[in-house]
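First, one chain by itself: the form predicted alone, in structure tokens.
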Amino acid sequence: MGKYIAKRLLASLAVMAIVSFMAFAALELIPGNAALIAAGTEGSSSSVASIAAELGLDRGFLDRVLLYYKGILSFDFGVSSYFGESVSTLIGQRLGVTFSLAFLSVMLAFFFSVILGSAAVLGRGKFLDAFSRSVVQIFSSIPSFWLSLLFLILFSSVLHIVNVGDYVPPSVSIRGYLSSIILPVAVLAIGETGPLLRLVRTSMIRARNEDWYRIGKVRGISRMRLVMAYALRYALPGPLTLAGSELAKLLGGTAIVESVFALPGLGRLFLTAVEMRDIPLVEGIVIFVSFLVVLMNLVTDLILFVSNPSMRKAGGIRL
């Protein structure tokens, strides 16, 4: 167990080192001057030089690299050239919105995938099975931006059920929070349900072909109990791993939905930072989201390792 964790940690650190350097190099190659943008059109040459010195743009490449990694190790990503606030503060203010949006979306998608997948296996070859496969095809092909606009028009403009753009933190009002986040959660959950449902159905069909399933039928155990109590437990590690991967993906992939529904999350903040060429903020968000993705993948692997006896006997996944 300790050896496996050590190997995964080393692999995660290597990924973080590569991603952080790629982010730094890519932003270095982008044309333009962040100091000029931060100073504005009426900024004097002295103010531009002062901002450039504050951002470290007047130093050599090696000095900027060392300063960059020093900030990462101390969790100090500098000051946003556009907002004028600490990058860490800006990320912290918006992290809760993006994380709750991603987490609730994956949980909702996982719940419906397990329900529909189990029902499809119980009625294999019948209506529920055909319905679940149709859901997979439809949900996997709908673009999130199109579905966001459709939900926005239907539930806000036509039915007037929710007010888009009035985000309410859960600390202020739980009801207001749910009202402001239910539509984007539904949009993201629909997009994630397709792959999860396909995997749940495939894993449970594979479980039904195992010897223990046939032995259970011979012993007179009902099909409902075999599927819900045994096949589902046997089939869950795969969907749980995929759910963890989808959560990690959504932590850095909610920008479009957040923009459509005017949510103050990391994705929308990142689009603003790119538009204004706010290099410290872009670098900070890229590194922080990359860290979250690597952390989620590590946690998912460890959960799978602990819950799967065959992996423990084999010493875990080979890196």
Given for the second form:
Amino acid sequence: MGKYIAKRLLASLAVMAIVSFMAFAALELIPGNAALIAAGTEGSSSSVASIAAELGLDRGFLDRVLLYYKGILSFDFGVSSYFGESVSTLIGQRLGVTFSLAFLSVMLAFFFSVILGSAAVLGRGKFLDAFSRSVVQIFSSIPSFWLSLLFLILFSSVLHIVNVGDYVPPSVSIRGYLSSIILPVAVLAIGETGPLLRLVRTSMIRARNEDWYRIGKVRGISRMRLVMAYALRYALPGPLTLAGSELAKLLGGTAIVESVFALPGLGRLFLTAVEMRDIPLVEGIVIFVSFLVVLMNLVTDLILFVSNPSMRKAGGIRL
Amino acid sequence: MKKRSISFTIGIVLTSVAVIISAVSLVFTPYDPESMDIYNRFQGPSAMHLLGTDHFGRDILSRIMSGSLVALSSALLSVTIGAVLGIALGLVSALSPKRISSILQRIIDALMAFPTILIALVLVTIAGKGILPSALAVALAIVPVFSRLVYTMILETKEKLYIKAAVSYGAGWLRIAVFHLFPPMLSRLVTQFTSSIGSAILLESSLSFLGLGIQPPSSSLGMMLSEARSYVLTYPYQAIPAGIVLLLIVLGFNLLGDGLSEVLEGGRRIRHG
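How about the form predicted together with its partner chain, since we already have the form predicted alone?
Below: every chain and molecule of the assembly, starting with the one above.
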């Protein structure tokens, strides 16, 4: 067991090192260096030089790589050239919004998928299964930005229920907070339901074909008990892992929804950074999000590993 | 093909219609998709303009037709690039010594764990806006899917008896790869290619929606919706036609991919008795 955990930890560290190096190398390729961009069109050559010195651009490549990793290890990603604030402060301010969007929508999608998926596969009617299959197809084909527009039209201009454009933090008013994030959460949850429901369905079908399921049925164990006590335990690890990695992915994937619903989150910050060619900010967000992604995946893996005896024996799985 | 698949039927109909409409747009559109008529803007559907006009008075139907062509061709380009690179990476990774292959797999892990929109945005930061950078970004998001698929399939097949037999007969690695490893993977690859086109169209339109993909005056479905967004509260109709077409095209490719796998798997089962 210790060996597996050590192996996973090491692999995660390797992925982090590779990702951060790729981000660094990729942004090195940008035509015109970061100091020129930061100084803007009116920057004099001396101000460009001083900014370059501040960013460490006047040193050699190896020096800069070392400086960069030193910065990462101390959570110091430098200063944003557009906002003029420290990158870690900017990320910290906006992380909460994005995290609550991602967390709530994945939770919602997970419970909806588990309930609908198990009812569809293990229930009696064929209608529910056809319904769940259509849900999978349509939900994974609908563009999230279009769905956001439809929600805006329906709830804001036709029904006048939700006001868009004024985000209310939960510390001010819980009600206002919920009403400002309910639509984006719904859009994201619909997008997440596609892959999750699909996986729940296939895992449940596998459960239904297992000998113990048939024997349980023959012995007259009630269908409800069979599902709750056995099938769910058998079928859930896969969808749980997926939910974990989808949550991690969403932390960097909410840009569109945040932009349409005018929420001050990480995604919109990233869009601004890209638009303004704010290299330190782009770099900081990429590193931060990718580390979160790797960590989240590691945690889900370890939880699964510890909680599932058969996996402990087999030496762990990767989805 | 014993078993008929509903997904396959609906998928093939939707995708054929999309392909035909885009092909027709090359020779005929009701109006020039870029000609403006400022006096007739924001019109609803009428006999003159079947789907109405947009904020510059341009004919929405014509713009959807040429926009579909852009969506389909750029998705095809991205998926082709992504599939070729991914297959090559998967092949190399599966056939190379363990140390190299585990490094390659970690890189693929890293790419897979990444939100695709983030990869695309980083690429746009580097290469600038436009249709080519966005197509490349989409391709980059496709690469890990194919390489993972090829990698696992080869690891499965490598242990099969007929491969060991071929090795023992002294067949070269190229011969084994082309004649023995590749054919059984073909149906899975075709399936994956088809569904990847659906996701590529989604991703490309998201980038265009954010204004990072194709630039005006060319139109793509994502950009039409991006323009409609400015008028969403005053002229909500603007957001409807292009969105429905986009949904149907993506749905078509997803259904076709699923249907193909049902049909091909069924076919394989029959062949093996």
